[in-house]
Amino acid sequence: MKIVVIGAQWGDEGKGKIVDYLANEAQIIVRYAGGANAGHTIVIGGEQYALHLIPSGIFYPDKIAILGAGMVIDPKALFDEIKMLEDRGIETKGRVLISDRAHIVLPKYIQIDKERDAARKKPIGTTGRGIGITYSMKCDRDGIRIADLAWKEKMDELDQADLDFLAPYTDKLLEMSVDLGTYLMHRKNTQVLFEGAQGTLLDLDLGTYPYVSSGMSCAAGAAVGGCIGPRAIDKVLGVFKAYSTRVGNGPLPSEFDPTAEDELCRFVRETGREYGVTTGRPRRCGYLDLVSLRYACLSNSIDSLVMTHLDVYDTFEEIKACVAYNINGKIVETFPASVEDLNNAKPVLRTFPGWKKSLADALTYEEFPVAAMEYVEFIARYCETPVDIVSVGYDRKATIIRKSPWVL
């Protein structure tokens, strides 16, 4: 069986807590896209790591984890997070794969980024670290790939300077390289889980352009990363927070007012741990937005919804969703790919009556209070997608399984 995971967001939904939830019962775990500007937060028994490239099915020991063919790899930063998994007592050896197909980041890449994003009249805001220019350079056809560190040919059109950083890791990298599409054939009967970076929102083509990450993020990239056709995908999970967040520039619909609601988003900001784990920067908050979620849900062919946060809710007497946008006095309940609209919608708010209990000790969702179940009810009919899962807590432990995603 073959399950996708997905952020049906603008990425940080909580997709590394919820793959490794999963990977206990998968055999493989294939990370499809993007490169270290991801950053996935895995917390098990109080101890805290922070993953960027390595699939976080990396932290059970007979698991096989997989980078896969739309990745942007570099290799300074794959090595020193092997090497921080090694030094808390996580063996990597033989256990991470990396497909042929990959691309590298190369360092001058990485300031090129810097260059061009401050060049911009409008920045993106991007993290640096030098994955939009290693796509670019893929899409002009003159990237360097894992499988092209064997081909001496390719290898004499590099500078001195780029050979220099390759070769304390050119052998490691070639002994880690499978034929990834080959590799899974020989394991159709495995249990399988692709987890994809940032969110649906942020995906260069479904996504609020210009303001995107350069991979592909969707559900459909997994087919593409994963080196397997669409059809061999059995389901596809989208990860979504219990409001909603943004790092960088670009729209975002639901945003607290900054004025009106500064305190709510401090609140919200602090409770929930809203910092990027890759550049430490705060994260913009807003209601949940559902025009863009159910959007999310219809463009990826979500099968089930993965709630995460809704503990960060707790104390609240009331909570408000986006159901619709105002947009110049127009009520707009599909989500626009005009950026200039996005940036002119006024948020149709929704309100709920809050639970003011702590949902942590509840062990299964019928445990929940009354109002919080009314308010995931009402998400999935909004969505027209089950939510099968909700996360109260950043510990494994703290998931709430309602249908395993492994039934088919």
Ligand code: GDP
Given for the second form:
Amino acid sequence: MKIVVIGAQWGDEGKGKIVDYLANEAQIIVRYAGGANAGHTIVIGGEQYALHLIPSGIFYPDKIAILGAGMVIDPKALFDEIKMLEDRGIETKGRVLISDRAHIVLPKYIQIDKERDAARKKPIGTTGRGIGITYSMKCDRDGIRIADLAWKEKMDELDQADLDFLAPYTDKLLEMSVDLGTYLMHRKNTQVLFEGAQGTLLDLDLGTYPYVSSGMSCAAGAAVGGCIGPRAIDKVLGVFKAYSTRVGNGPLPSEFDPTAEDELCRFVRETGREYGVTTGRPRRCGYLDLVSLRYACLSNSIDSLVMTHLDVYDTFEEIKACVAYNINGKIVETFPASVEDLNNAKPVLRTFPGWKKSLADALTYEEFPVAAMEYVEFIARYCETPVDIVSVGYDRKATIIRKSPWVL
Ligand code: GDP
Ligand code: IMO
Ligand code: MG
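What would you give as the form predicted together with ligand GDP, now that the form predicted on its own is on the page?
To see the whole picture, the full complex is given below, headed by that same chain.
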């Protein structure tokens, strides 16, 4: 069985936590998009790990973690991450593989990324990890792939500085490289989890362009970047937070008002620990945006939603969610392509009663307070998609499974 886990908002939905949880029943975990711009947090019994490139299934000693063809990989960041894991007692040898089609991020791309974004009239606020430049080189057919490291003619085209950078990593990268499509074809009956990075609204095509990342973070990206055909995917899971966050610039229609709702914003940011894992930047916060969540469900064929951070609302008297946009006096329930429309959109909010009780003690969904269940069920109805998993804390254990995705 092949399950894809994607972000259904602007990234940081808790994909790492959910992939780590679900990986228990998988044999192979494939990251299919993005690079070290991602920051996936996993908390296991009080130990916290931040992963940027390596798939979140690495913490189980018997799983194979593969960096897919859709990724852009900074070798230094990769080997730093492997060292961090080894130093903390996670054995990685022979378990981390890389698609021979994945692209390589060179130091000069990182430099150009930073300079170009700073020079923009309206910066995107990139993570400065060379992501957009590496994908541009790929599209321009000037990129360097893992397989190319063994191609002398191609290597001869590189500057000495690039060769010097690559030299200590080349043999190790080639040793880890794999023809991913063939590898998966030979393991047809294994359980494979495809881990997305970023989120639908940061996807190059589906997102709030140009305020997006440059990879395919959508569900379709799992097929391309995971080297399988789209019909080989059995299920798509969309992870979303009980509210909205965004790092960097670009539209966030349901963002908390910086003056009137400053206290609310601060509470959510501190309680949800809303600071970027990769850059440390405070995340912008807002109400749950159901218009964009429904758009994510439709455009990714999401079968099942995974809701995270519901616990952040535990002490609230009432909770609000955005159910439509008011764009210059017109009520809109579909997600517009125009950034201008999104910038002008005022959220139409619906209020729900709070539950004023800790969700941490519930072992099953049925033990949730009625008000919490009503909030969850409203979302499922609005999005016409079931919410099958609810996360009520950052630890691996704080996960309530209503229906396991591994059961067909
Ligand atoms: P990712 O990029 O989608 O993997 O998400 P990040 O790791 O960037 O951000 C999610 C943050 O929320 C991390 O600090 C997680 O430890 C934390 N987290 C995940 N799920 C929950 C949850 O259900 N409740 C709370 N309070 N925190 C959570
Ligand atoms: P995970 O996988 C949140 C954002 C950046 C910036 C924009 C473009 O942890 O959810 P880039 O460096 O990719 O060119 O930056 O995309 N961004 C993310 N925001 N979570 C992420 O990944 C992100 N990856 C990129 O902040 O606005
Ligand atoms: Mg993140």
